[in-house]
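To begin, one chain is listed below as structure tokens, in the form predicted alone.
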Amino acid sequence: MARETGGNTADGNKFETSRRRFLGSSGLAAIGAVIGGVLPLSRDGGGIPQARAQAAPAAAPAAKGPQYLKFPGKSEGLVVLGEKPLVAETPESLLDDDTTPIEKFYIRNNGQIPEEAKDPDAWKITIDGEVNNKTEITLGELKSKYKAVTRRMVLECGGNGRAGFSPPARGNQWTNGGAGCAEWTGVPLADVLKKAGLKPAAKYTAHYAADLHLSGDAGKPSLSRGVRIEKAMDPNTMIVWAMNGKPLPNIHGGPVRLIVPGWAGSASQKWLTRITIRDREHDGPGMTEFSYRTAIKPMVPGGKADPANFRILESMPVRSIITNPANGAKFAAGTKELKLRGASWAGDLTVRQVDISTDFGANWQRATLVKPKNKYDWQRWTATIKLPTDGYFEIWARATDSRGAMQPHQAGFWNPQGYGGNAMHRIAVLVG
């Protein structure tokens, strides 16, 4: 769903009866076909134009707009996509710092916040399983005997546009805001592994954590995922505990966390308490059946789906984002050039290029590309486009990544989770 600010609420429901009414037309199929079925400017991204609102009887049911988010420490601007367990997305246009403030990075909860610890340096986790030496080390002990390092890196969910599936895929509707780029301070998750020694049969890591199950069962977790060891051992995975220079925040999995840069937010286990070593995948909730996978043959979207053809999502597909102007942004008449900002990036890849149209895809511009501070970090990029008249202008950002796999019109294989959805981002200005 498309969350913009401003507007009236007679507006809103004129337009949601006629979106209705067109869903069932041969209109939207035509539309669908050619531009991907998403147009920016309407209010939940059905496929339509905002004006074609206006043709709507007044009598319509009401249009339940955006709930911003009101938490200690986090922006206004944030939208709430969910309550228990509570998640918010950070709207592209307030992710236009090289560096994402704590203020405005999204929220991704599972199960129940735990009480911020009152001796963080007494935390304590423990690495089991495959290992030769079983560990017990406090956050203390972690930051005394191993050299930290500090890396700027994305750190994705894996719904995130998800809001771009046809038809709706469950869970929380996100658009492009469930992504930031913070900078991570920490030591890499291969050091202590080292220390702990992996057994041969080491294949999988298993992620525990203190936040309790929705359902108050403590012996129940919340949410437990697991990477290939060869990701663990990845250096750029890393066990962490501060963000942006400060100690990590309980909100974000604070005092320590893992950060599993490039792949779905989920495996970045918020709040670490254990990690076990298993000789197999990992079985643990979030691993199975169709939690974070994707399906290995595209399936009819919306059909029944069979666990059986479904894979582990793991690196994120190439995504863009125009972060600066907003969607609905208004100019004086007789402007004639735009300078714009954006994001890039790409799971355990990079972005080769990212390019912009003002004509609804009939031409392409390239946009400047600055590299990354360092692997896993985003890349942003600028560019300077030109406008013929006044009027309504569609601006479109679609990044390429290292391997040529660029982002398409629409979020394309259908799976009932809504992963992988990395659709071009498009905005409306108004000049004039």
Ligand SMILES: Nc1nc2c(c(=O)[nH]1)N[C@H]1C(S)=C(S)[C@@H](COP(=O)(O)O)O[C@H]1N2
Given for the second form:
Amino acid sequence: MARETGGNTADGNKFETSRRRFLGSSGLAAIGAVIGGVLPLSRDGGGIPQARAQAAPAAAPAAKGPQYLKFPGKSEGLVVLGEKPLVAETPESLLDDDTTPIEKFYIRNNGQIPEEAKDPDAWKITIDGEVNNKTEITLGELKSKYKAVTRRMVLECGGNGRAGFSPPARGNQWTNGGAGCAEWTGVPLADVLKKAGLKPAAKYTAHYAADLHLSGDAGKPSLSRGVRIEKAMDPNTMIVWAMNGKPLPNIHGGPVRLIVPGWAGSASQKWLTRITIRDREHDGPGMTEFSYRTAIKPMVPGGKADPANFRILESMPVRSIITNPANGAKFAAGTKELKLRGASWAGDLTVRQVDISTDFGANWQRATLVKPKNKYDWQRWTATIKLPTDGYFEIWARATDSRGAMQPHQAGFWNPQGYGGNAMHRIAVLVG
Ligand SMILES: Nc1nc2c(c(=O)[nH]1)N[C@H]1C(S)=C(S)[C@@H](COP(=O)(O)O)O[C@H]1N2
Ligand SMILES: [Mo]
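Mind sharing the form predicted in complex with the ligand? What's above is the form predicted alone.
The complete assembly is shown below, putting the previous chain first.
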């Protein structure tokens, strides 16, 4: 793969390459060249994954730099990680809004993007399997027969943070931008399942959708994941048709999708057509072998993986990002204080604490956490840091979840498809 894998960086060319990459991928071009030249983040010659965490997509040729998205209704600041299927992430500095605007929300597809529905309210969803009453309900009926709720909740790709792994893990090389927090309007899935009547054998859901497999084979789902019935019955798991008060855009699964907050985004089926209740763990595409699974017993990075040693990734790990200033920001000489803003979240848990360091992790100060709107909302944070002199500084942010788990310095517990990478976020700034 054409990407920096760390190791000794005495080689000047290699270092130049990596500098260009983490600058390029930070969204600087999109926000109008806040700095004049390159501003590298420190490396320790092997262990610290920052260069990798900020690296460009693995597939991109070294000299090319990031490719910015061109898609109707979407910000050109999003970075394309893959074109077929279309995948694009949001640089951290574009996640500075309390509610992520639709135009800045990341995109993750596994198959072809369906055509926009002509008559959204006629869209049908089937509930079958281990239920007493097989149900077919239109979106129009969902809206009129059930009580709608709106919640602000994080949606995060299971592979978020994957670019931090060394050796590189298989899949889209997300930095921290496979996440966003939007206002979702819809009905709790539990309300619909209760009406259908779960049989005692009901153990797991299986989600199906209208997007075709990349091959175009209509009999082959591009992705079909499911969740334990307890998660499906959680009142925060929703069938939604609106995002930030607007009809759910086609690219985000409109007219109707699932939102399974706190868990790998792949469970949040877009273009939802059917939920089959199963009496056992689902085994659709995306459920088996190393997909959305992490190692039970830690394995040798890059080594041979044994499928029997893997379990399904459910709740996502704790993460924090610095959303302002942007990586590479430059400040006037004599600037002694900077106000920081960021966001943090922790899957099914909450964030207990966010800490900031301006001296490479020697000392830490606590950020102020803003109260979330509801469960599964992200927790915005602010902090004011003092800078003793002009010059180059790095700002590191790390969050700790409600059970005490803290973000590590580097993505660990390597697994073939790179889940659970939640290394702390770092940015570089220049004063004077
Ligand atoms: N039908 C369908 N649903 C899907 C996907 C998909 O490819 N097809 N991708 C999943 C993955 S992996 C993620 S991370 C989220 C991304 O949602 P977004 O594109 O709205 O950000 O949708 C999930 N739902
Ligand atoms: Mo995902």
